[in-house]
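Single chain ahead, written as structure tokens, the form predicted alone.
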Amino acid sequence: MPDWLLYTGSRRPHDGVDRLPPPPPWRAFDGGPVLPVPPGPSGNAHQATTYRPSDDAVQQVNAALYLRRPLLVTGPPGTGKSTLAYAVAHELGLGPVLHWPITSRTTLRDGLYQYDPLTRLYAAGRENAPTDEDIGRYIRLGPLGTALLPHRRPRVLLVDEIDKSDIDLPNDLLTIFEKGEYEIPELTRRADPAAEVMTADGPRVAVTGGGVRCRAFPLVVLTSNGEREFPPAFLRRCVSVELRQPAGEAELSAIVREHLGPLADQSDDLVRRFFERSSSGTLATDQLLNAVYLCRHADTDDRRALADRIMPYLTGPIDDD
């Protein structure tokens, strides 16, 4: 394994990220005061410890870490795009993964922070309400906003299914990714633009000057099913990797054994059936895992028929005619 690799895909936790060299001059950030990464598992522990990354994925994860650039992960469903984020956080000890699921209605502000003016107004109208009310109680940082806090180590932010976003969101992210900072207008408009605000996954933190600036740029993992094209300006600021389905039965059988252990015994017929069907339509690896598990426990003589029902085509079968 090359010495420069911090993330190796070994699935064994270590402190290799402490060997990360200083960033390129154009990607250096100086936010503070420095915060520790919250303790705790990455989340999704089973998948993080059973994930088998490709050599290409390992190389590109490290490139994103060294260059302080987002990692755009593309590939068909079931190839482990989201799981890659949890596997990196688990191995490098980067704390819980910050998950930001994207829909067509998602805006940049949703990822940065939320402000609850109605609850604040209601609290101010109560009898004996304090005149110096803490505005930070009504501000909660989103996953992106939390990832950009000045942590000592990079946090891992999973921006899930970016291709489902509104057409403007990728461009809106460019400034944030370049500057590594953002403002909270509700604070900057105050005489004292400082407050303790809630975070997406931990205790309250102090925000001074009405804004947040990162120190260790987060590992931003953006997943895409390839359903749309992204602007060139967005693509050139990302490190890209494409994940593929397992290339052969031996590789797929190894994945099944990683996930199911002894339950994977005598599953060769189902792996073979998966490959037979995948030549006629799109299937995902987790469908095979479900089929193997169910067929191991179900009392049936027709494993093939049961497996076919658990592994329906995701895009419809291809018409050979």
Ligand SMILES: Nc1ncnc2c1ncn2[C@@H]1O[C@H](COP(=O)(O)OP(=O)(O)OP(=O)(O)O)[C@@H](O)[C@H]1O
Second form
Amino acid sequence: MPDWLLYTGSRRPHDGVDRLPPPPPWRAFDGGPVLPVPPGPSGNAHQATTYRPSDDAVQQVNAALYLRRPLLVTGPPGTGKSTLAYAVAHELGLGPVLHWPITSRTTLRDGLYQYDPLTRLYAAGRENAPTDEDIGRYIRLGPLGTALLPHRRPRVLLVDEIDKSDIDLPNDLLTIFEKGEYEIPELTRRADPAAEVMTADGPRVAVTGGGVRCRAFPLVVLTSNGEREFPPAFLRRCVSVELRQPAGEAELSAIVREHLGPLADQSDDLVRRFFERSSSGTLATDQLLNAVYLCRHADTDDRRALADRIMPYLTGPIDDD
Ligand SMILES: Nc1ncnc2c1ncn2[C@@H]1O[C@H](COP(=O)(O)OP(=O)(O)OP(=O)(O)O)[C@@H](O)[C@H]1O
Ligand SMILES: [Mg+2]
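Moving on from the form predicted alone, kindly provide the form predicted together with the named molecule as a structure.
Expanding to the full complex; the earlier chain stays at the top.
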């Protein structure tokens, strides 16, 4: 394994990220005061500890970490795009993954922060309302807003299914990632813009001057199923990797064994069947995992028929049963 790789895909936690060199001068950020990364597991424990990345994915994750650039992960369903974020956070000890699922209604503001004026109004109208109002109690940073806090080590932000977004979101995101900072106008409009705001997954943090500026640029994993082409300006600012289905039976068998341990014994016939079928249409790795698990427990003479029912084509020929 080349020395420069901090994330190696070993699935064993280590502190290799401490060897991350300073950023290129055009990607240096100096936000503060510095915050520790909240402790805790990355989330999705089983997925994070069983993931076997391709060599190309390992290399591009490291490129994104070194260059402080978002990582755009594309590929067919079930090739492990989302899981990659959890696997990196687990191995490098980068704390809980900040998960931001994207839909056509998601806006940049949803990811940055939410402000709840109604509760604030209600609280202000109550008898004995505090006069020294604590506006930070009504502002909660979202996954993106939290990832850009001035953490000592990069947080992992999973922007999941960016291709489902409204047309403007990718460019809005790029602007934020270029600057590494954002403002909270509800704070900057006040005479005293300092506040202690809530975050997506940790204790409240002090925001001075009404804005947030990052320190260690987060590892941003943007996943896409390819439902959308991204503009060149977007692609230029990302490191990209395309994930594929495992190329051979040995690789796929290793993934099955990683997930199922001894339950994967004698599953070669199903792995072979998966490959036979995937030459005619799209199948996903976790369909095979389900088939192996079920065939191990089901009392049937016709494993192949059962497996075929559990592995219907996602796109391609319609099964004729
Ligand atoms: N290389 C791999 N090693 C181990 N497990 C894998 C690998 N690739 C996929 N899997 C497993 O397949 C399942 C699907 O992975 P995941 O949800 O990350 O895929 P995805 O590409 O994000 O799919 P979608 O496009 O549907 O969101 C998970 O259970 C994951 O653990
Ligand atoms: Mg996914």
